[in-house]
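Next up: a single chain in structure tokens, the form predicted on its own.
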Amino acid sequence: MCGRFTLHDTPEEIIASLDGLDIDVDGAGLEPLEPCYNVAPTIYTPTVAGGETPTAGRRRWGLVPHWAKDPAIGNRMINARSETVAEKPAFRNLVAKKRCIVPANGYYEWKKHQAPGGGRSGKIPYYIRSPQHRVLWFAGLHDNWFSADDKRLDTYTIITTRPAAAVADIHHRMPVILPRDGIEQWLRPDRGDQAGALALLQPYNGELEAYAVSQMVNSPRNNSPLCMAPAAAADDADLLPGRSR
């Protein structure tokens, strides 16, 4: 799954990472952001919704389908599996009409760890990002929900898939990170090529680096660059190749 990520670039840097793709900035959708080093579900973040002209706007992480009776369902719908996203009732209509992308500087995942000598097991948090620190664009779906008094709630979910080889020893799932040449295809449901869009939901084939980080990221109350700083303890022994202490 994908349960935490970071976003600390400026709106200008985020848009620039799309290499000239025409984006309609919807009001305050990409207004200057407070850097977030520990984005957790229910937090509002920038997204770009698909359409004839992709539109940037803020949405809350955790999908609330338009037909839901209780918006609390969003707490359980932060991810959608790529293998079943076109079949599940909560997602299948959104695949056809409401695709979006979610910018991130990196994401966190937790690796199961068995202490030496049969000691207590636990989980070690890792931070995963582009070695060049490029913005990563996650494939997502969005929807609009209205309360009884007609208040609107815009939400999204992040699609996950099998892990790329570089991070497979950390966790069995990862967010779908779209390649640059696939972003526009994902964002143009109006062109009707749903099969081609679904074919994009594959493990990332670009470069990734991962390293162990502090347990402070476990609490969503912590929002500091220290969340993504390399761990200083011996847990670093599990670092992926190419990363030194």
The other form holds:
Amino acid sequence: MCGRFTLHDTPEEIIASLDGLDIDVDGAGLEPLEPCYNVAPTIYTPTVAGGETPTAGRRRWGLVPHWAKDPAIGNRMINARSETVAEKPAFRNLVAKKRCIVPANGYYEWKKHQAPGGGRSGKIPYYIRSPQHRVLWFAGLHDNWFSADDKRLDTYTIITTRPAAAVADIHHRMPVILPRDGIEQWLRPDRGDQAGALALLQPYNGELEAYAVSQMVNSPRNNSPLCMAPAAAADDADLLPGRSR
DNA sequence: CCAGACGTTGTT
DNA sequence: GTCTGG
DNA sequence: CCAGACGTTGTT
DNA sequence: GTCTGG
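Output block for the form predicted together with the DNA, input the form predicted on its own:
Okay, now the whole complex, with that chain kicking things off.
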């Protein structure tokens, strides 16, 4: 699945990674963009919503459907399965007109770990990213919700699929990462039909690298580059004088 | 007709 | 909003 | 995903 | 144990 990710590039770098795709960044709310090394559900991040001219804007992670009575439902709607997204009542109506993409520099997965000797099992967090440090674009769905006092809430969910071979040992699900060539079809209804868009929801074909990180990422309150540092380096930093454990 | 769900993950 | 279940 | 809360009353 | 919040 995908329950935590990073986004630390500048807005310019993020937009440049779309390689000239025509998007409306007017009033996009991409600036200012604080680097975040530990994006958790309910956090606002940049997204690009589909349309004839795709439009950038900030949205909150955790889909709150427009019909929801309680926006707390968004705390649990952080992922949508690609295999069933076209059928599930909560998602299928969004597939037609509410597709979006979500930029990330990488994401975290927790690998279950069985201690030798039948001891306690635990979980080790891993960070997964492009070896060339390219921006990854997740496939998502979005919606807008209005509170009783008419406050607008824009939210999204990240679509998941089976893992690419490079990360299959870590976890049996991964976010859908769109190839650059697929982004226009995902975002622009004039570039193909819905079936074509759904066909893009596949395990990632590109290169990925993965390595273990420290437990620092576990708490959503931690937002430091050390969250994505290799485990040994992060542990060393933990031992620096003056740092409480 | 109205009421109630609408989701994923992992674990058992 | 829309569908399923009762 | 993980962390953290999980409660009421009355008083300031 | 289970739910909410980040």
